[in-house]
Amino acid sequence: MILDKGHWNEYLDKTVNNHRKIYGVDMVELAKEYGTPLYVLFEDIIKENYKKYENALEKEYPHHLICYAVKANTTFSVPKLLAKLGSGADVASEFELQFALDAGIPPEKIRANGNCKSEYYLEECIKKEIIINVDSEEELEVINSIAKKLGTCAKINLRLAGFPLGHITSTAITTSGEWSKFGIDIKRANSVFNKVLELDGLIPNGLMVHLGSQITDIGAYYTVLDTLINLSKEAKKIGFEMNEINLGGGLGIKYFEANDWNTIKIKIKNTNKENYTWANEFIGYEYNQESNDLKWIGEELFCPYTPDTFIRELFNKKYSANITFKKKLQEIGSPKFVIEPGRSIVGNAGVTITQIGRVLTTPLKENLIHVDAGVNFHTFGTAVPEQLHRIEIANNIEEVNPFETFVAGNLCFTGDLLCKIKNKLLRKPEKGDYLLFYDTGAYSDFFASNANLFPRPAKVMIAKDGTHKLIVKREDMFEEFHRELDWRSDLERLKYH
C-alpha cells in the first residue's frame, strides 16, 4: 500500500535529481543547509487554515472570535502571523500569555486556560482584563481573592466537564469526559452559578468546554453544545450573564485518507499475525466482552472535515429537537461564539526532516531504521502510542521497491520509537538518506527536551513563493548547558586561566 499524501499532493514536486520538493523547495538541500532533525513550517498553509475558519464563521455567525491554541505550536512566528490576520489566543500559562502579547495579540482576544494556574498568572490576567476560563470550583475562590486584593473584578467563563462522551479520541488527550483532570462537573453547574454570583470579585461571562484533541466526530460537539445551551438558559434565569459560548478547540486533521487509515487499523487489529506493531503491542483497540469483538478506542487519524466544512455543518445541521446550533444560539440572545483551534490550524502545515543513521533488523528479523531524532523531538507519540504519520524518503523518490519497517530514534531507551506501528516506504533506505515526516506542525516538540543532551532542533518557515528563513536556531553547546552553574563557572575559569 503506497499511501496517498492527501492535501500535500498539490504542493509536491520533485527535483531533476529526484529529491522531494515542497512549495518549490528541495527538502534534501534544506536539510543540508540547516541540519537535521529539522522542523519545517509552511506559512501559506497556516494562513489558509485560519482563513477557512474565519470566512466560514463570518458567513455563518459574525459574532465570533477565533483564539489560536498557542500550545499546538509555540514557535513565535506562528502567533505573530496569526495576529496579523486578526486571531486571538488560547493560552495555558503565564509564559504562553506573554508570548501571545508579545506577538501582538490584544488582551481582549485572549482566553486564559490551565488546570493549575499560578497566582502570578491569574494576577496578570486580571490586571490586563483577560477573560479566564475557570477550571475548578476552588479556583473561583482564588481568583476572587486576587481580584479583591487588586481592587477590581475578574471576568470569567466556567469550563465544564463530565460529559458522557465515551471514546472520542485517545484517552490521553480526552479532556471533557467523566474521567478528566479538567473542568467543573456539569452536574454541579447550577450550584456553581450561584457561587459565582455570591463572590463580588467575579464577573460571569459565559460557559466553556474543550473536548480534547484530534476530535473527528461532530456528534461529540453536538452533545456538549446541547448541554451548554440548556445550562445557559438556567444560568440566565438567576442573573448569570451569558455573553459567550466557548467551544474550545480539538478539531482533528487528516493524517491519512479514509481507505489508507482503515487498512492500517485492520493491520493493527491483526498485529499478532503480522507483527505490525512493535513487540506485538495491542494499540488503539479494546476488547468488548459483550460483543466478543474489538473496538477502536484510540485516536482517529482520518478526519472528514476541514475547518470550513466543520463550521458549516456545526451551525447548520439540525440536531437536538430538529433545530440548528445557529438557531439555538439566537434563542439565548446570540452570545459571542468562541473557538480555540490549534492542531487544525498548524498540524497539516509542517513536516519534519531526519537523517537515517542505521538500517538493520531486530533479533526477530524485523526491519528497523534509526534516525537522528528521538521521541523528545517527535513527542506526541509518547502520550498517544497510535499516533502515526505518513513518511517518505526524501531522496531518490522515484525508486520503487516497497519496504516495511519500524522507525527508532537515537535515545538510549527501548521505548524511543518515533511510531510503534510499522511503516511502508517506497524503497529500502540507506545510511545517509533523509526521512520526511508529514503533518507534524502540531505538538511535535510539545515535550521537547535535551534527552542524552542532544540540542533542540532548528525551525524553518517557507513562504508561498518558496523563500525560506530560519525562525528558530538549533541550540549550541552554551545554550544547552547555560543553566548548569558549575559548568559555566568552570568555563569561565578555563577561559581566563
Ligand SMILES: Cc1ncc(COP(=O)(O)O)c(C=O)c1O
Contents of the next structure:
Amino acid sequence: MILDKGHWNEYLDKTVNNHRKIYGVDMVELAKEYGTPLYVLFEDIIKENYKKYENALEKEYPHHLICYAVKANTTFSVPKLLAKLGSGADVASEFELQFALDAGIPPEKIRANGNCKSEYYLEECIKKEIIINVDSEEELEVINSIAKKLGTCAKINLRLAGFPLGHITSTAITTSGEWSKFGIDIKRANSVFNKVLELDGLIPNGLMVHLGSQITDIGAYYTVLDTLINLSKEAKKIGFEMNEINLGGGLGIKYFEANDWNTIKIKIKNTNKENYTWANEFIGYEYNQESNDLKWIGEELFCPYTPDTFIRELFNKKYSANITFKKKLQEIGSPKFVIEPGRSIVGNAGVTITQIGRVLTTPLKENLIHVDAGVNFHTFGTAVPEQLHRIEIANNIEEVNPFETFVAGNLCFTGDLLCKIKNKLLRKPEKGDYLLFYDTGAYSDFFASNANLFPRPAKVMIAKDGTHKLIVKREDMFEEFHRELDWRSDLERLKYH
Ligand SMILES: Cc1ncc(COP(=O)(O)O)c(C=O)c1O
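Pass me the form predicted in complex with the named molecule as well; I've looked at the form predicted on its own already.
Let us now look at the entire complex, which starts with that chain.
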C-alpha cells in the first residue's frame, strides 16, 4: 500500500523526465539551484490556511483576532505575508517580538508569551502597550513593578494551566496539563483574580490557555473553553475586566490520512515482530496495567479538522446546559476571541529536500538510507520521536517497487534518525537521489543548530504562479564561524580574509 498524499495531491505534478513538481516547480532543479538540505515554503498554502480561520471566524464570531504563532516558522517572510492579511502575532521572546513588529504587525495585535520572560522583553511590551499573557503569580509582581517604574500600567491576560486533561498530545508539547512548566494553576485562578486587582500597575484584560501542539481532539478545546467562560463570570463579579478569551494555538494537521496513520500505529505496537521502529522502541506507547496492553499516548498524526471546520464545530457545539459556545460567549458580553495558531497555518505549507548519501542494510537486514540533514534541521524529532512525515524520492518517481526504510541524518550520534519509524518509498533509492519530506512547514528548524558545524539550510518561497525566491540564505563557512573570535583573528593573521 502506498501512502496517500492527502492535500498535496492537488498541487502535485511531474516533469517529462519524472521529477516531482509542486506548484509547477521541479523539486530536483530547485535542489540543484539552491543546494540541499533545502526548506521550501508555499506562499499560497499559508495564505489559504489563514483565510480558512479568518472566513470561518468572521461568520461565526466577528469579534476575534488571529495571532500567528511566530515560533512555528520564524522565517521573516511568513509574519510579513500574514501581516498583509490582517494577522496578529503570538511572540515568545523579545526577538520574536522585534520580528513581528518589523513585519508590520501592530502592537495591539500582538500577544506576548513566555514562561521566563526577560525584564527587557517585559519593558518593551509595556512601553508599546502590548498585552502580556502572564505565566505565573511571580510574574504579576515583576510586571507590576516594571510598569510602575515606567510610570504606566500593563495590560495582562492570565495564562492558566493545570487542567487534568490526560494525554491530549505528546507529553513534551502538552502545555496545559498538571505536568506543564507553563501557566498559573487553574485551582488558584480565583485568588489570582484578587491579586491582580490589588496590584495597581496592572490592567486585567482576559484569560488565556494554550493546550499544546498537534491537538487533534476537539474535546479538549471544549473542556477548556467552557472552564474559561465559567471563570470569566466569577472574575467579572469582583471587577476583573474580561475583554478577551484567548484559546491559544495547538490545532493539529494531517501528516497522514486516517487509514495510513492507524496502520502505522498498529505496526509500532507490533514492532517486536516486524522491527518497525528503530531498536524496537514502543514509540508513543505506554503500558497500561488495567488492560494489560499498550496504550497510545503520543502525538496523533492524523487530524480530522482543518482551520475552518475546527472553528465551525467549536462555535456551534452545544456543550454544558445544551448551549452553543457562540451563545455562551454572547452571554458573558461577547469578549474578543483570540487564537494563536502556528502549525495549522504553516505546517502543511512546506517541504524539505535532502539528498541521499548512502543506502545500506543494518546487521538485522533493515533498510537504512542516509541523508545530508540531521535531526537538528528536521522538526521536533528529538523531543517527539513519533513525529513522522510522508517521504518521496523526487527523481524517477514513476518506478514502482515499494521499499520500507528508516532514514538517518548526518550527525555523529545514533539517535539522529529523521524516520525512527519505518517509512515507505515507491522504489529502492540510490546514492544521489533527492528525498522529499512533506508537511515540514512548522517547527522544522526550531532546534536548528550548527551541530557538527554543518551550516543551517537555505529557505525558498514558491508563489502560486510557480515563481520562487530565496528568502533565507544558507550559512557559509565564514558565517558559521563568525562568532569564533579566536578563529577569526587567526584567519586575519593568516590573511585568508
Ligand atoms: C503560547 C503559545 N501559543 C501558540 C502556540 C502555537 O501552537 P501551534 O503551533 O501548535 O498552533 C504555541 C506553541 O507552542 C504557544 O506556546
